[in-house]
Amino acid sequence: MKRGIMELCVALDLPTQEENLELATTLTSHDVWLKIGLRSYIRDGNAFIHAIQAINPNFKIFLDLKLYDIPNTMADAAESIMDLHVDMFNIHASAGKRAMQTVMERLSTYPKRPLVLAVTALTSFDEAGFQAVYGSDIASKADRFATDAYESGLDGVVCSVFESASIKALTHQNFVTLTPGIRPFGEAADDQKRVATVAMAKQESVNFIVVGRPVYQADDPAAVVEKILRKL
């Protein structure tokens, strides 16, 4: 899938649905994606997605639930996501190739589907933490997970900026990379370990950057978004 300019995805991770909807409303005139994560989805459910779509039907929505279960259950969940009319969602590559293939086979029956990405290594991991769980260094395992996802027919992966170029070299330049942990103006890393700037993301041919706290903690989130979009 060929993509053009790097795109911005704003994380709706505020404490209440009302705050998230207010943030979305301030961004109606901006060409951005909105990320709905686990916290917001569990708290506010499908109604929250519909409320975002009602604010602006042109908003593109990334449902960030990171599905991870047995293959058939993941495929069932993916089919349920189809009813929500979101534009992108993700699953865990570590669920295995059979799970990823089962999801994509199930979705192949639909005339139109969202982008499906596989999570490689969470950006909250440092090398020691990742090694303890996966028995491998981050770069090698992210490459392996990405190759599995590519061979399973997915559209791309969630990774850090530092793995993007390598993953594209192993798969295809049009294989999508989405990178969390972006700190556009040198903000604190908080609970992320592998953070990067917009310039670094551009250099590594990233397709989507996800920005959360630097936007929603700002006094003027729309102004911050405009500033980021100019950098893209």
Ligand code: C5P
The other form holds:
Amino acid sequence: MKRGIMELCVALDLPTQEENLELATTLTSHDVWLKIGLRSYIRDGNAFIHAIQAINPNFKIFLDLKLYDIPNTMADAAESIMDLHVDMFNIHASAGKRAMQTVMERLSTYPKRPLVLAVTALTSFDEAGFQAVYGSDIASKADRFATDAYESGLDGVVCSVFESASIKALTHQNFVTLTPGIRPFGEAADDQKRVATVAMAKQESVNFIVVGRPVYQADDPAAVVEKILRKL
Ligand code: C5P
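Hand over the structure of the form predicted together with the ligand; the form predicted on its own is what we had up.
The next block holds the full complex; its first chain is the one shown before.
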């Protein structure tokens, strides 16, 4: 993986597989990662992943399923993900250190594995909503979850742009941060609460930005992607 420069992950969150594949086809010559989330994966399954790999075997794929279960079930699921040949997937840090460690131990038996990230605080949470679930403010809990993930051997975390610098300072500069909630040039926030622009993400040394609606709802998604790539 190229370290040092920020990478763009485009979320394939469209209502149909055809539309997602059309978007992927439009982006085939662009240096982007593609993110497959719950909606697309539940609807279209592994065949969808294979269809993307067939469009361009060099596409980097981030499987965003945010696993959360007992340690053994998470490790079993992680092993099934190995068969899909994706480049990155994620689990919830709140599943606990034992769960994260069990996943990493299980994957350590493979010669090559995808990057594994832990979700800290979903970017859709505001302070009050987060407090109600976790009994903590977002920043301190995100730091705690990130430290747990780092100590459990994960490669990085999903967090908001506002937590990236503090997490790197607490863990390691090479500990990857991936940030959704990006509104590249200040577009509407939709249901995201803690949004940031590409420039802010770059300033906070984020490794991956995830952009969904601002790309796929645009009249010309490839043009938006090109505009973002020029800013990285
Ligand atoms: O459309 P938008 O740019 O808000 O899409 C963000 C994408 O990132 C969605 O696919 C969403 O599920 C995902 N995501 C997120 N917050 C997280 C983790 C993933 O918004 N903490």
